[in-house]
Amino acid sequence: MKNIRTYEEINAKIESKKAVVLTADEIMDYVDKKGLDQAVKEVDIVTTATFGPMCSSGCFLNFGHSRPKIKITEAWINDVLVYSGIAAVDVYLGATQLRHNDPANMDYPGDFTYGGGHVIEDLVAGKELQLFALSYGTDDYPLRELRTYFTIDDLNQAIMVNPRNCYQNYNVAINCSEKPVYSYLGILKPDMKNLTYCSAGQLSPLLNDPFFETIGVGTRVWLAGAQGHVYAEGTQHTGVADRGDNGVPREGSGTLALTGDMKKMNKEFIRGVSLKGYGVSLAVGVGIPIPILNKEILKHTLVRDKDIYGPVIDYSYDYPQKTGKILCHLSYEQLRSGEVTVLGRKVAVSSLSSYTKALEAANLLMDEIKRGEFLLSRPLQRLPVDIKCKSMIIKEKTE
């Protein structure tokens, strides 16, 4: 379809503070009132967003060199192990890493109180943290042990690098067994007593761009208040998915790998998460602007919760066994109602994501664009639409 405007034209309007910007929450009523043909002439950008746990997140930190110097080989921040096999004073902190000696006996689900996600939250909040580091010592890096305290302002760099964020759609979890299931989607009560999901639905970025027409490698994003970008397709990304008539996936599909400067982030959109019996994670707020280049792109942003369906999976058997069995599909309109019917039974629903915080992020992004502070970037490369996520194959070594 022929474009009616370009990225350059949109950015020129942003710089002159004349861009017409609506959130994905607003655009549907706007088009209902104005009509598609008129709306596409008037609206330049639609902002999308999501806020919820994103386990595949973390950050690179650089401490600068001590005197004498140390080549860090093992290190802990607030007793949370970081990966140090990079360079002398660079480390990578993963969101799901547990604090040393935190209750983690998986034979008896305990309360996981602190981990990598909480360290990241504390860093962004400007709190003082402890670094304990060990080394074997070399001629040029003689120090063997170091203990110090620091804040994010003491670091040279604190760069969030998240391999998998913003799932395009995802499972809806239920438990058909007689015992509770402690999952990354929360506690699932026995005998189908509750159901959980995690998505901003009609606000979610990739659900508003189902075929990755505007969101790709190089796209500028609002990452917890900082201006970051998509650096690759996310891990476990798939462009091959079961799709509804509107093109929206009915299962887990596209993902994004995101990066941004933690020193510029808003502490309200970075939160450590503790999940009883499972572990820890990090809730992240992400906003992505969608340029309205043509009528088809605008039509995709009109997707409503009633048109988005997620697969209901039994996490007591079908999820861990990877059978692929789906009990049914439910729309996000049904899920957001608080109660649904599954296999003829009424089931209470709760969400791990926050629609309210996602909408706040979409509005903050919209405000930045209107103030001329956030320009759009044309993708350097489209996300793949023809790859499917593989499962691990456990096999014997071949000669």
Contents of the next structure:
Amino acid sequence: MKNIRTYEEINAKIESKKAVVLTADEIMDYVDKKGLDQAVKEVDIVTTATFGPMCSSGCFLNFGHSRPKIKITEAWINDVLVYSGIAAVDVYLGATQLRHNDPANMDYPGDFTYGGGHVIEDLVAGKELQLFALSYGTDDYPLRELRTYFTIDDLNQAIMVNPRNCYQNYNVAINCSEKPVYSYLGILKPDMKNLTYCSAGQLSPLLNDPFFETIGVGTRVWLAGAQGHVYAEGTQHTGVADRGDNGVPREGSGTLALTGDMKKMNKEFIRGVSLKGYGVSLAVGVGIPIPILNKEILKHTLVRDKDIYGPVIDYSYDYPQKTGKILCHLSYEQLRSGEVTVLGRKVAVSSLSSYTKALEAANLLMDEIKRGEFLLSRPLQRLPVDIKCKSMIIKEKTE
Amino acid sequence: MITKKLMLFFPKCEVEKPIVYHLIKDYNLKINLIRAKITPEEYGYLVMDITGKEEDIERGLEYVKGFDVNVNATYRGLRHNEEKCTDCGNCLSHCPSGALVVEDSKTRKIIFKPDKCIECLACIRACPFNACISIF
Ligand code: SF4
Ligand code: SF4
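Could you please show the structure of the form predicted in complex with the partner chain, as a counterpart to the form predicted alone just displayed?
Below is the whole assembly, all chains and molecules, this chain first.
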């Protein structure tokens, strides 16, 4: 398909504050009204967004050197263990790390009130946190223990590095057993009494760009308010997917690895998550602009909830045992109605992804672009379209 | 006949006095206990629906106020913190009474309708963002 505008032209329009931007929520009605041919001439950018728990999130922090110096070998922030097997005062804090002495599921189902995701939320919110660090001591780094208090402003760097965000599509979780299931998709009541989905559907970035034509490595993104970028394909990224006639994947599929400066983030879009009986995580808001380079790209942004299907999976057996069984597919329009039918039974619906917050993010990004403050970047590299996600094989040592 | 939801808060327990019994027997009221905590020598509370004639309810309340009891007809034990709520909608399938519902199908914002809440506390367990809390 021949492009009708370039990244350079779009950026020039943004700089002169003349870019025409709509959210993925608005573009559908706009094209219905104007027609595709007219709309593609007018619209430069469509903004997409999502907000939901993204377990593969975390951040690198640098504290600067203390006097005397320490080479941290073990450390905790607000009693949450951080990884310190890197340079002296660098650490990595992961979203799903539990707090020291959290009883976890020993008192089943555990509450998981505070963990890595909450530390990240507190950091972005500017709260004071405690660092406790240990070391074995060396000639050049003699200090062997320290306890101090800091806020994000005291750090040299606080860079969010999320190996997997923005799943293109996602499972819909249900429980066919007689006991409750406590999952990362919330509490699933016995006997298919409820189910949970987790996607922004028609607003979600990779559902509006199903073949990764514009979102790739190097794409500038709105990461919780900071201007970050896609640094790689996300872990478990799958390009080869079960797709509907419209090209939209009917399963997890593509993912993005994102990074951004936490000092510039908006606390509204970085929220710690406590999932009963499961653990802690972090909910992240991400907005991604799609440049309307041609008609095909615009067409893909017109996808509606009724045309996007998620696979319904039994989290009491088929998910943990990895049988691959799918009970049925449901559209996001059906899911958003609040009640769906699965195997002939009426089931109440919950969601873990906030459409309200995703809409807010898409609008904030749109405003930034319109104000000339957010430029688009051409991807350096396309996301892989030909790879599949492998499974782990548990096996004997190779002789 | 009308139904009123009431919260009786006992700074120090008055359990020895059969308040509920008298409300039923002497004031012709139907009582549906929703939540209760009564521990001798400690604070306690009763959350209940009272059904009866308006004047009977009034008289019943006068009787209750004679004890060392705080009566509150608007107080709810369940609080929904809008700042913490992300409008994810995870509570929707857990709330049996329609107290937590989608306000607007376009934005999918979630609202809490206190008058519908039966204080089952299911949302406290289900909410991943700690937006639903009980004041007790
Ligand atoms: S589960 Fe909690 S955060 Fe989500 S909509 Fe309900 S009250 Fe709000
Ligand atoms: S306590 Fe029960 S009825 Fe009240 S809002 Fe929560 S889930 Fe709904």
